[in-house]
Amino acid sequence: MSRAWIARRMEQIDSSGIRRMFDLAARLENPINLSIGQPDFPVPEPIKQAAVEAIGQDRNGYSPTQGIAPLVERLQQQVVAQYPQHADREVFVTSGTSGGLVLALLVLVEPGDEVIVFDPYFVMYPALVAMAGGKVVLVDTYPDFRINAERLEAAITPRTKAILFNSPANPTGHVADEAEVRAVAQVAQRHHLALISDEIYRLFCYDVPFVSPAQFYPETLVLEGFSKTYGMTGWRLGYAHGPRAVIREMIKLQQFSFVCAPHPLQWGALAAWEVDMQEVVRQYRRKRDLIYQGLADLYPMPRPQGAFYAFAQLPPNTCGQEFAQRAVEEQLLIIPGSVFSARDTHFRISYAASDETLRRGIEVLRKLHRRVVS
């Protein structure tokens, strides 16, 4: 009987392939976990201490829906400094970047609207668009994961409402250069489309500078967060900035959904502005090099330029799920590329792990390649 109660929208949403690996890792005795994009470094001490002090000072109730005033003011200062030509942009604190995505899509997308997503994509995008009643239209970026403006133009129809953009990208590690970003912004502006820019990995750029479409298109809605930068994925703290009309509707919807981001942890986020994370970025650049140099000769891949991920090509005539299962038999956890794409030609490696874990993973993957192609 209870099955009959479930809304039809749930038929469009599958359980996350990433979370399945997360659960599997908990059952393995000594997993080589290259599946989860979770930083392997601890939250810096000043941030933890600020959150502990906030709890001790009984800052444990609701905060204002838009966030505590000192954090909102600090975020607003940063946004104005980054985009002085768009000084009227507003900002508020979200319950994680994912929470910001939920609010953005529910505010912007109506049933039947189309949302353009670049393939490969972050696993949540199709599910969240479906939750809002929209339809995902994929724009292929293979083989180098660069955005082609002609493909983007060809995907636009009278039902197109928004473009969902992510750089540095999960799962590919691609960082869009200025020409790519400007092209996306120009298409959005020319067709009067909402442009949502997911910038959660913006700190992690190794070879090319980060460029936001907000530099070229003032109406861009930007979603950022603290989770990846400071290793606080469980704290669920993000922020959004963009056009006043959209931001105020998102704040209104947050009142009736997330209510507010976790109050004492916002004080920790306020302390984060005084913490320099460049050494962590240098370490992750080295981890990127370790993975790329250890595997690219057997598993072709564009050299990742940012984030924590490599998107590697499967051996010929290999199914992603089957390959991932063979890896599990060796205690290695990776994610099949079909979780992130309409294609089943790649798999994702997360190098947000210790050097020892990465070396073990490289060894297993090289051994698996010999077995598969022999």
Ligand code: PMP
Given for the second form:
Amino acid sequence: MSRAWIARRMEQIDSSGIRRMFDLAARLENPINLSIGQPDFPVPEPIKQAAVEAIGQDRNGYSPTQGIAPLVERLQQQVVAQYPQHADREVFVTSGTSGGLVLALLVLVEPGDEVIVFDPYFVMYPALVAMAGGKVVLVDTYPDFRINAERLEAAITPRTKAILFNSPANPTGHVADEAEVRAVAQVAQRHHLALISDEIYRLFCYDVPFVSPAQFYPETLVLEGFSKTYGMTGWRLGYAHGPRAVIREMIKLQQFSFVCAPHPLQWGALAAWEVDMQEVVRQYRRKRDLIYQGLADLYPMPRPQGAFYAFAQLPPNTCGQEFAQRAVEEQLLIIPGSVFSARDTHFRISYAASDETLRRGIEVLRKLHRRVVS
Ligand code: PMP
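Could you give the coordinates for the form predicted together with the named molecule, as opposed to the form predicted on its own above?
What follows is the entire complex, opening with the chain shown before.
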């Protein structure tokens, strides 16, 4: 009986691909885990201390919906410094970048609206668009994962409402350069579309500088997070900034959903401005090199330029699930590309792992390639 209660929208949300991997992973004792999208470094000490103090000082109740005042002020200052011309830009604290995404899509998308998503995409995007009653329209970015303005333009219809953009990108590690970002911003502006820019990986750029579409299209709604930058995925902290009218509606919805981001942890985040994460970026650049140099001759991939992922081509005539299954038999966890894409031609490696884990992973992948190809 209870099955019949489930809303139809749930049929459009499929988590089976990634769940299968987690189920397989749970059975391994000491896996070579290159599947998880979270940093392998601890939260910096001053941030931990500030959060512990806040808990000790009984700052454990609800915070204001938009976040604690000192954090909101800090963020607002940062945003004003970045975009001095955007008089209308307002900021608030969200429950992770995911919280910001949920609110943004519910505020912007009407049932039947089309939302453009670049393929490969972050796994949550189609699910959240479906939750808002929208329809995902994919724009293919293979083989180099660069944004192609003509393909984007061709995807626009009278029902297009928004573009969801993510650079540096999960799962490809692609960092869009100024020309690509400008093209996205111009298309959005020309068609009066909402542009949501997921900038959670902005710190992690290794070769080209980070560029935001907000630099070219002042109406851009930017979603940011603390999760990856400070290794605090479990703290559920992010922030959103964008046109006041949209931000106000998102705050209204937060009041009736998430209520607020975790209160004592917001005091922790306030200490983030004291810490310098450049060493982590240097380490991750080195890990990127390790993975690229260790695998690109066998598994073709564009050299990842940001985030902490590589999206590599499967050996010819191999299906992603089968390949991931064979990797699991060698204790290695990777994620089939079909989890992030309409295509089943690639797999994702997260290199947010120890050098030792990366070396073991490379070794297994090289061995697997010999076996699959021969
Ligand atoms: N956007 C992207 C592109 C991500 O990869 C992630 C996390 N994997 C998120 C948003 C969500 O991050 P969080 O909610 O932890 O801030």
